[in-house]
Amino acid sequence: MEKTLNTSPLVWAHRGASAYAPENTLPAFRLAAEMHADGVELDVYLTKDDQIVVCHDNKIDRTSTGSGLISDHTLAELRAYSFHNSMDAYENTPIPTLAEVYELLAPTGLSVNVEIKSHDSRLPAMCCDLAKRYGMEDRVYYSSFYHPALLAVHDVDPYLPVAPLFSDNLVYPWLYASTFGAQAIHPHHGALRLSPEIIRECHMRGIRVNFWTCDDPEIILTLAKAGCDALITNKPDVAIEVLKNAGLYN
């Protein structure tokens, strides 16, 4: 069995504790901290007035009472809608800025995985600057399916941890990640089944393997026993309980 590069696998709350509170909102991130997750994962875009907001989709139709592209709205316009994502107990929940998330989580010690969703070339540097402003630069990972965004992060600082996101079809991801100094990869959990050697090959190169999105206890346990470094999950409480019961979580 491959050993994790950490003392134990980390549990990162996917869009916050999104199984229990509206995804990518302050209540979801607060709940993740209360559940003692090790970190949170979130998604960012730029508004029309160049504010960094946290939302998964480029449109607000699915998660809010509004509609349209984030990039077509100012922050004030977005604040007019509730982002409670059909969870009636959380009505009137505003879209958060990344700065507000940092204000909330800075005292907790939790790490933050910032997934850069927009292709706006300004966004990576703006995210890096914001993390530095809040003293979070040592606690932030940057990931993206749009891998040029990760190169842009390294243009700011080549030592900032970046991780390419992919589903399960990247050939030799450990070699790919090595070509641009990625400190981790973020594959779908199905990648372990297709490439059983993925964790071993990455660890040989000092590259961490952080899987998404892992809610099923059996999958969580399989990935942890295989030596994964982080589990990105909608249910951080479930993941922590599974790992503790197996003696795999400190």
The other form holds:
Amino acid sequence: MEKTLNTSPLVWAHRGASAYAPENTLPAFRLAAEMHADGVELDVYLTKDDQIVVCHDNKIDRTSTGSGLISDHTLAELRAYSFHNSMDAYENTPIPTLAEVYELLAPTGLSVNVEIKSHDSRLPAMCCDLAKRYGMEDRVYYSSFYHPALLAVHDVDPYLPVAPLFSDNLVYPWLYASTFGAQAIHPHHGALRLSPEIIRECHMRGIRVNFWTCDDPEIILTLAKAGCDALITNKPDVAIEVLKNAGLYN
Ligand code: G3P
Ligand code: CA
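Coords for the form predicted in complex with ligand G3P, given the form predicted on its own:
All chains and molecules follow, beginning with the one already shown.
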């Protein structure tokens, strides 16, 4: 695995550089690479015809010109809509498949944090297979609020890095993460009361702490100084600038 655990934090672009380009689309991921993010975070679902697509909501109403559940549409049907998320400069942007994102990012060296949104029990193994097919298996990190999905990833390979997502102030999160061999925890930046102590406890057990979604320079700096491993942000350019100015960017 790459730099983390007490080095400078990685910057992962949340849904791509989504402050500037439509979230979870190829332009947003391309922009993240251009901004020199270390990786991107994205969300995945299965279509009606079992294609893995990248979208935050289970419905397409908010981000596209269409409506309804992703699982009620085939990929071809979804392709009829634009996912420009009301950003007029990006009209006619299609929903990407996870395969297309891997194709785009494979040559860049960026990591991909795949957040498994759907509870479809087939999806975790399908994501793992796809990463392998694109030679991305060493650069993909799996997270989910639905923690059984992470066990399903470990059913494929217990060494794949998985991280439970949570937004509450869990006590002893390292104990929970250790019970199923999680490589990291992904708390909301307001959780854990930004405690350096909790980060230290996690690090002592080899567990990384990657916070979301950190756009505020003050929060970015606080978390970086506390020793976090990755910052998931809509504004990778801002995060990189803040870290550089503080001498915390490698
Ligand atoms: O993975 C971090 C973050 O994306 C989780 O929340 O709702 O933005 O998917 P959400
Ligand atoms: Ca997400």
